[in-house]
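Here's a solo chain for you in structure tokens, the form predicted alone.
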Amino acid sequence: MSLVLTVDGPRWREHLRRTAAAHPGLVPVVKGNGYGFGLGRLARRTQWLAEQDLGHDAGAGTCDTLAVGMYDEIGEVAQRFGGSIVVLTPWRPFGTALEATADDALADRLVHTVGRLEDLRDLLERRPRARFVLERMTSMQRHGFSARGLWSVGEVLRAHPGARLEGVAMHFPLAHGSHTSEASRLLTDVVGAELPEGPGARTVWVSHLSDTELAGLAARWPEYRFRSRMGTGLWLGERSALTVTSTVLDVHPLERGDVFGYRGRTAPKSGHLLVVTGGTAHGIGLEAPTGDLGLRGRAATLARGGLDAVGFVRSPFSIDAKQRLFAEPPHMQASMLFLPAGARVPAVGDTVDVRVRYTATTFDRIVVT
């Protein structure tokens, strides 16, 4: 009686191996809810990938580092993965970033992300041999050095010869269109910064570049090594290997006008009321702002608003390949669905498919076959 994620183990593992082999220097991203799998499970799987024979195309260093989103997540992965850990959130002189910086046991494994000159100076005063990447601001306008700021880094690093620069990081937006021209422009800034010579000065950590874009940059900038940080494409890239199911807990016939639910709603017509596992505690019914600003996306938003106005909202639960309607907003651990008369009615104990956003869903059980 749970919300269950079932994973086709052989198919999923083969996808992971294939993806890692195709991306030399791959850095798996393990953050948030672990893309639905949990941080610990993905940390162990990254260790497994690091130990695989991925063939000569994979290159040294593939999966020798994983990326977490925040310093608070380090504890979930550090004992399950033996390599380096890069933190994507920029280093700041407060909170858990300081605690991690002061931890001698982590000093040689931890790679900080730095996006401000004052933070770089502060970090190196506290930990002169700190490992770090320099974040270059992209068109996302989220974190990072400007070109002028990056040009000032060289002087700071020359004053701290023990500092360990691991590379320059670039986080590109998800918007459609090629990022090749922007990446090339930013790489020109890296060259102009005259960073101290070493492997880090010729390493670029990137997010959200396609394989075609990566290949183009590698051909244009052969003296640089590009490391792809990948989360969704790695862990969720083989959707056919992933199945989410809910269990039917109760079934009740309804006549038009019957009252039901927390809010005393009335049935608009005859049918059945299904109670299924999965509610707000799992992430069911919690919707993030949409990024689709096209006509189709706006039309879908209007349609959902119209359904909500009359008491109908499409749920992520599917029966006979058709998404069914919420009878009322989902409860904490269960949801009530309305099935119109004439639809096939599942029995108590049957399972129904659920379409979820993995990065916002917590499963009761994960079964790897």
Given for the second form:
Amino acid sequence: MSLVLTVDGPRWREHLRRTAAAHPGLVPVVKGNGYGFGLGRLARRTQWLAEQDLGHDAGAGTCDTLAVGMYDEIGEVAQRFGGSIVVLTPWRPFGTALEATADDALADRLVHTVGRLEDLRDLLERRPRARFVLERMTSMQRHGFSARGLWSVGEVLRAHPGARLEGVAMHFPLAHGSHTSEASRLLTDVVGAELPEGPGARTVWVSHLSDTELAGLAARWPEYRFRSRMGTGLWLGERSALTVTSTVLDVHPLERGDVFGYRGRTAPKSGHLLVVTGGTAHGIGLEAPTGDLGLRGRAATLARGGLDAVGFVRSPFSIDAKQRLFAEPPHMQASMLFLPAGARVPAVGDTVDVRVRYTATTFDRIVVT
Amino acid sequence: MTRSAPRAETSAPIRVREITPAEHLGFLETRESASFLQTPAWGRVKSEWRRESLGFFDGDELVGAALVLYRQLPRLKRYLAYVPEGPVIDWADDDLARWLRPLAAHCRGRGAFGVRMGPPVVTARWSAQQVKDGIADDAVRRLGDLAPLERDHVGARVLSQLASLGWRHQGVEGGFAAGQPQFVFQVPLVDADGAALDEDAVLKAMNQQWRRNIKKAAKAGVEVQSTSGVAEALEALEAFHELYVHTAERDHFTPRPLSYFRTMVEALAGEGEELGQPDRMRLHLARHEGDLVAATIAIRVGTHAWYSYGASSTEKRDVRGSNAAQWAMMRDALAAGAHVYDLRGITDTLDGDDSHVGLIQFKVGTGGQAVELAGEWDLPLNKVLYRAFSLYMARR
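After the form predicted alone, can we look at the form predicted together with its partner chain?
Every component of the complex follows; first up is the chain already shown.
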């Protein structure tokens, strides 16, 4: 009686293997809610991928490193995965970052992301042999060094011969169009930085580049090694292997005008009231902005708001491939759906399909077949 | 190139103003070398454009110079200010804005709708062996497909700064293709420590065929006569030009008229004579039993020597007159203490089926390096006119 994610195991694992094999040097991203799977499970899965024979040379280092979003997430993955852990949020001299930096047991496995000169100096003062990547600011303007900032890094690193540079990181926006020219421009800044010779000076960690863009960059910068950080495309790339189901807990016939629910609403027409598992505690009914800025997207958002005002809102639950309306706003662990007269009425105990945003959903149970 | 020393915080902004050709030339003489396209003489060669010698001043001190050619927009009193293979400034400066902003402001004051320049900085180098392997490898189609011997940090900083200062790189493919080449082939005449090489070392770096051809030419009795100064160059010019027109017909390119070369000799060799450098521009005529089999033009400014034009006969190819003339130019450059012998433009194609690959193969035989330069960059000053100009150039 729970919200269940069912994973078609063979299919999912085949997709993971195929993706890893196609991206030498792949760095799986394991962050947030673990893309619905949970951080621990993905950490174990990364370990499994690291142990696979993927058909390319071992030197490629595929899946020898995973990426977490924050220092607070390290605890969830460190015991389940034996390789290196890169933290995507830039290191700052406060909070959990300092605790992690002070941890001697982690020191050799942790790869920090550094985006400011003062942070680099501070980090290297605390840990002269720290491992780190230098983040170069992209057009996203979120974190990272400017071109000039990166040029100064070269000097700092020459003063800290023990420092272990693992590469330069670039986090591109989810823009339409190609990132190749921006990436090339940023790589020119890397050349200008005159980083101390070594594999780190020739490794670039990238996110959100298509395979074509990656191939283009590798051709233009043949002496550089590109490491692709991938979350959604890896874990959720094979949607057909994933199904989310809820269970029908109760069914009640409803006449027009009947009063129901927490808030004593009245039914606008006759039909059935369905009580199903899955509520706000799972993330059901909580909508994150989709980021769709097009006219259609905005109109759809408005329309949904309008529905809310006059009566029922579309729910993510679908019965017989038809999306059904919420009869009232979802509760913590269950939701009430309205089924108009004439539709097939499922029985108590039946399952119902749910469409969710995996990155915003918590499942009660994950079944991998 | 080496990084410039950090400047004092109090350094005055750089100012730009017109200087006399004599001041201009005097400044170039204080530099190790500069492109010959940046000499006042080159402005006289390009007589169809208005020209200006510009000085960059740090306080009262002349610290940089530029030859600016103003190309008029059809039917308008507006110009593209063109600084070929220049300006001659400290490109290793991490603050290029202080040089380039006053340059742009000056050109705008002269009626320019945009500035085009070709920073004389290297961004990457490939060895002859790499280029050779690349041509043989079907998977390699362009020079950029090969990891270079080195990427130049100073060159990279120049590119970064130009992009952030609003300059636009003019692509090699399409667009205004009449500009200076971004890829050139150079034979180093000094070793990694800057010590001069001797003739044997330069010969040793060449491939076997080049060495054999040079030897063959000497054995066959090919003699190379080299001019000195204006008068001798002018005298040799007609013979050169006749062979050059012959070469143009054979190789299907449009030859420049004799008058163009006469102007070039008078300006460039003339400038050399004024400076007491009779070898600034010289012609080399290779003869076999009295027959002219090859003729070339070489230019040298300071430590940089260029192979500029070449012509060869269709008859008597077996006496290897071209190799003899090339070797004469290289020995000449070595004797003059040059650091680099520059065979100028190559295309970046390494595709064995491309018609341009033959030219690279010839140059690669010298054992030098393929060099990528920063290329040509534009700064639009008037967006509307600049766009109109770009369209005009694209349709030409």
